[in-house]
Structures are given as C-alpha cells and as structure tokens.
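This document starts with one chain, in the form predicted alone, laid out as structure tokens.
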Amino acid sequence: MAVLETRGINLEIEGSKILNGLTAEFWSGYVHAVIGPNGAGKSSLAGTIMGLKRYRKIEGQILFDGEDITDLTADKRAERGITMAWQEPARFEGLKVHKFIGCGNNNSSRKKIAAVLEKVGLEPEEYIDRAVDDTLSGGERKRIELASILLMQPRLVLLDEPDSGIDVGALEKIFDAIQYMKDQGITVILITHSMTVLNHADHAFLLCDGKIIDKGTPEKIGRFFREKCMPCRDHDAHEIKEEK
C-alpha cells in the first residue's frame, strides 16, 4: 500500500523547469531510494514532499495516506508524521545535544536520548551534554539529527545525501539506522546519486531532468545508472538548472 502518492507534479523555480510531470508511489514500510545525476531534481522532490517553502508553487496533487497534502505547510506535513533530514546538518551554537534531540519529542528522556545515540553509533556520556556547533564535524552532526528522527518515530523519512560528508565508519552506523527504522515500520525515501546508498534500499526510482525514467530493484535501477547516467554528457546542463 502507498503511505504517498506524488501525482503530476510540476514545479517551476525561477523560470527553470525542475520537476516535470512526476508521478510516482511509495510503499508503506519499504525503503526506497530516488536515484539520479546531479541537477536531476532529487533534493527539489524532497524539498516538494516536505512542503518546504521554497517548493510549494505546484502543480499536481501530493497524497499521503489517502489525504490531499498539497497545500498543507511543511509543520502542518510533519504533525502528519513526515521529517526530513537535510544533506549539510544545521549547527545551533550553544544548543546541548540532548536538548536538539530531545525538540519536539513529548517523550525525550535523558534514557531514550542516551538509546537513540547509541543507535547512531555515538557514545552517550560522550555526546549527550555536547554543544551542537563546529567542534562536531559533519558526520557527528547528521548522525545526532538522524538520532532526533529515531526518538520522534515519524511515518515517513526523507534522507538527502545520507552519505555526504561520512567516513565509512559513520556510514554503516546509518546505514544500521536506517534498517532500525525500517523495522519499525517507519518509510524512508534515500535520495543520493551514491551506489552504495542505492543497495541498501529495497526499491529504487530513476530521476532525470525532473521525471521518473525508470523504477524497479535496486539492482535494475543501478545497472540502468551505471550504464546510461554517469557517462550522460548532459550532467553539467542538469547541475546549472537545478542549481540556479
């Protein structure tokens, strides 16, 4: 069953085309990954799901469990059960570790605080009184935001470049989080042009010029990407649009 449906989205920015006509299902309780060159459309698909700002000027419809979500602002989307996390994690300079965390869960215990670092793979004596600023590179950063996303328990997850700026170490630790999730029953949505991201979901979608080209296993869609996308000569056209 699809936990959302994005039906016919178009979006313009700044004049420039970026997502054209994209209709597409994900199913309840899978993770799927949104595959694609640089400048495809990928974070804009997320930015339009999320209901970001800068993204709500569509057309279409976005469903999420049945109901019309198209003109619902982004706090309205996430009361619904849907977060996002973002490829370069915010710094709140002076903001402790645990208090990031611990917003907008009615339930953030110093405990559960302490269960979810450790699933991030973060050592919780070491982590939990830490201020949130530039003496926590960007691994540690993702990982304590993604750590907020485990105590919150949403519905649905949006992951943009969850490998960006990770060592491998740091890596497979997400990776963990995100089969927890999973367990739980909770929806993901990779986006990444990574093929290593690409494997660890179970459904994949191709993006290129803001349209889904193709969908199937994770296997097919990489082959496809390998293949066909990393060697397109049209990616620097695709980075400037998405860029602009």
Ligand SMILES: Nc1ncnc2c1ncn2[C@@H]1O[C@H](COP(=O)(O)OP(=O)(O)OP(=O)(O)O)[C@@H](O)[C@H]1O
Second form
Amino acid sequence: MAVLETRGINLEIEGSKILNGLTAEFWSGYVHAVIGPNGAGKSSLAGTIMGLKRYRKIEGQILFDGEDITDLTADKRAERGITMAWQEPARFEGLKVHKFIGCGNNNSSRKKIAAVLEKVGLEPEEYIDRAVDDTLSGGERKRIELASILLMQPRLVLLDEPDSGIDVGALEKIFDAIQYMKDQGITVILITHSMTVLNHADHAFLLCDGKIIDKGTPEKIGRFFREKCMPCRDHDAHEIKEEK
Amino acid sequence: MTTDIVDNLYKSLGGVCRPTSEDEAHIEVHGNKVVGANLVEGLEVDVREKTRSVEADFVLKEGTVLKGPVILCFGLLNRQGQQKIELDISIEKGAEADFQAYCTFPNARDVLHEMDAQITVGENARYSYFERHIHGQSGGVNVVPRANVEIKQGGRFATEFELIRGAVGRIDIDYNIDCHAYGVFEMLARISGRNDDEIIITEAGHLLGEESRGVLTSHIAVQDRASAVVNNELIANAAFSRGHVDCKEIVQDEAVARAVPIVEVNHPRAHVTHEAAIGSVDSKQLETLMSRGLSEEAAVDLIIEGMLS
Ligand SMILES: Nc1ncnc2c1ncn2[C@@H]1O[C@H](COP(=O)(O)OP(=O)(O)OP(=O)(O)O)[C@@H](O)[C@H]1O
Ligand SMILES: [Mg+2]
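Having seen the form predicted alone, can you show the form predicted together with the ligand?
Following is the full complex, with the preceding chain placed first.
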C-alpha cells in the first residue's frame, strides 16, 4: 500500500524546471532509495514532499495516506507524521542539543533524549548539554538531527544523503538507525548517490533531470546507475518497468 | 516593614536569586532606600542614602577571594518613581569577586532607573559582573546604566547584561573600558525587545597595553515596532593587543535594528576583528524545526531563545 504518492509534480524555480512531471508511489513500511546524479533534483524532491517554502509552488498533487497534502505547510505535514533530515543540517546558535532533540516530542525527557543519542552513536553525557552550533562537526550535527527524528516517532522520514560527512564507524550507526526505523514500521526515503546507502534499501527509484526514469530492486537500479547514468541525459528515453 | 519589601523584591524576581547562606554578601535597595544588607570579611562597603540617589562604595581588599557571589538587588515595586545607584567598586590587587545584580520593576508605568558605576579592577584581580533585569509587561521603565571601567595590568573583567523577561521600555547602556597590559575584558549584552521598546547600546573598549584583549558581544532580538541601535567601538593601541566585536540582531515584524561597529588599530602588531549579522530568522533553522512539527511562531521563539541564551 502506498503511504505517499506524488502525481505529476512540476517544480520550477527562477525559470528552470527542477521537477518534471514526477510521479511515484512510496509503499508503507519500506525503505526506499531515490538515487541520481548531482543536480538531478533529489533534494528538491525531498523539500517538495516536506513542503518547504521554496518548494511550495508546484503543479501536481502529493497524497499522504490518501489525503491531499499539497496545500499544507511543513509543520502541518509534520503533524501528520512526515519529517526530514537535511543534506547539510542547520546550525543553531545557543540552542542546546537536548532542547533541539526534544522539540518534536511532547513527552520527551532527558532519559529518552540520552537513549536516542546512544542510538546514533553519540555519548549522551558528552553531547546533551552542548549547543547545536558550529562547535559540532557536520557529521555530529547530522547524527543529532537523526536522533531528533528517532524521538519524534514519525511515519515517513526523508533522509537527504544520510552518509555525507559521516565516517565509516558512525555510518554503521546510521544504518542501524535506519533498520530500527524500519522495524518500527516507519517508511524511509533515502536520498543518495552512494551504492553503500542504496544497498540498505528495499526498493529504489532512479531520478534524472527531475523525472523518475526507472524503479525496481536496489541491485537493478544500482547496476544501471553505475554503468550508464553519467551523463544522465542518456536515459531520458528509458522506459519504466517494474522488476519484482 | 523593610523585610517585607526585601521579600517582595525577591518574590518579583521569581525567588531565584535569594541569598541563603551567611557567607553571601548582599545588599537590597528599593528606590533610593537601602532595605537590607549582609556583609562579609574582606569586603568593605560604605552606603549613603541621598535624596535622589544611593551611593555605594565597595572595596575588596588586596588578595581577598570571595567564596560566594555578592548579590545586589535593586528595584522599585511602585508604578512610578526614580532610582539612582552610584557605585564605586574597587577590586584590589589579586582579589577576586563575582557580583550579581538583579533589577526588578514589576509594576512600572513610569520609572527611571539610573546607574553610574566607576569600576577599578586592580593588578591581576578578577571581577565579574552579571546584571539581570526583570520588568513587567507594560515596559514603563527607562534604564540608563553608565559605567567607566579601568582594568589594571593583568586584571580580568567580565560583564553580562540580560533583559529577556518582560518588556524593556527604554534602555540606554553606555560603557567605557580602559584595559592595560595583559588585561582582559569580555562584555556581553542579551536583550529582547517588543512593542515600542527602544534599545541603545554604546560600548567603547580601549586596548591600551600590550597583550591586552577584549571582546564586545551583543545578541539582540526585536519584534513589533521595537528598535535597537548597537554602537560598539574597539580601539587597539598596543603591540599584540587583540579584540573582537560581535553583534547579532534578529529582526521581526516592523522592528528596526542597526549596528555600527567601529574598529580602530593604532599599532602594527595589534589585531581587531568584527562581525555583524542582522536579519530575520534563518530559513533553514526555521524549516528544520517546522519539520519536527513546531508552528512557525514556536520555531522562531525557540531560535531566538537559543540566540539569547
Ligand atoms: N533555489 C534554487 N534556485 C535555482 N535553482 C535551484 C534552486 N534549488 C535547486 N536548484 C537547481 O535544481 C537542480 C536540482 O537541485 P537539487 O539540489 O535538488 O539536486 P540534487 O539531486 O539534490 O543534487 P546533489 O546530488 O548535488 O545534492 C539543480 O540544477 C540546482 O541547481
Ligand atoms: Mg541534494
């Protein structure tokens, strides 16, 4: 069953077409990957699904649980259970890690916050009272953002390049967290151009020039992406066939 | 009678700063009347009530290191009135003290609070001064703090001014600091203005001696029709003196903010930097919090709370 559906989405920013009739179904409880080269429109797709201001003027429809959410602002979509982690997380001067992590959950406690920090491989005592500012590395902020999502207990999570700026040791923690979300029945959309990340998905979409040009198993899409996807223009003519 | 006033002053501060032990020096001033005090060894205090002011001289004797903070509680519970505090603080050679001043005007409609301070931080002495204001919601206070600070060789001075609860009314801070060789100063102001609040900060730091260091930091948030002007000036005159001016202002609604950082270097081996950022709330910060389910308003509040913390 599709928990999220995008229907014929066109997005134009400052005269250039970013998403181009994008149609896709994301099945409930699956870990999906959206893979594609730089500039394909992956982050724009994430922003569009989340309802970020810059991506609100679209044509087409976004359905969540069958409800049309196209006109909802990001906070209203979050209330329904959609959330996202940024490719480059924001810095917040002075805002404490525990406040940041706790803000998306009305029943948060220090104990629960410590538990999600541990889940992403950060020593709670060392991080919980620090600020989410530039005294933390990009990788640390990414993991703190993921911890905040774990505590929020959403229904659908968009992770934009969850591996960028993360070292090998911490990467395992990120994959553990993705598995944990899947075990909780959360639908995950991994946005990536990494084969390692792709291998943690159950199903994959290939995005090129703002369009889904193929979908299927991560093996199939990965092979395709690796062998032929640069430059991605070569695949405009490729037909979408489901591989089961 | 006066203990009632002392109680009420502390009550209006939320009871947070009430001195508890006999080791803590404190003095309470309501309007221009001294209503309570406790002194400790090594700290000489001379307080004189005048018709339109209170004069207080503090001398921390050479080498004395105070265990607890010195608590100063200033305020006026009335709707109308005037308070003027004239402070002369001298921290002698090698002495160390932390002063915390709490200023409360919970019912003010038309109150003038003036402070004139002459502060001397002796050789290798350390003095920190934290001032927290708690105002009522109507903002009928005019706060005018003036300080002239001299930091002798190797002295350290840190000050923090906080006004984030209640409406500001009008605040006009003017501090001047002269810092001699190996001296260090850090000044931080954190102020949140709304309605028709008016915030004026004028700070001048003079790095006069070699290896002296100074930082002037202001973090300000203004909304509604409030205005803020920050005039920060840092002048370095000696070899290896180092300074930094940092001004951050978040502006919402019809509020107006202005920052005028002036840096001047009069020695080839001195170095001063400045950084000013004025604008609305960062959109990525805002959207990150909104994607966790916070409304735009709640997200803005949390971002500002962080910046002012
Ligand atoms: N605000 C904007 N204004 C103009 N062009 C934009 C804007 N945002 C994105 N684009 C353009 O849209 C295209 C898609 O960008 P997007 O960031 O979605 O790509 P991506 O697939 O996430 O790339 P990457 O792998 O580098 O993260 C790019 O060509 C980009 O330059
Ligand atoms: Mg991207």
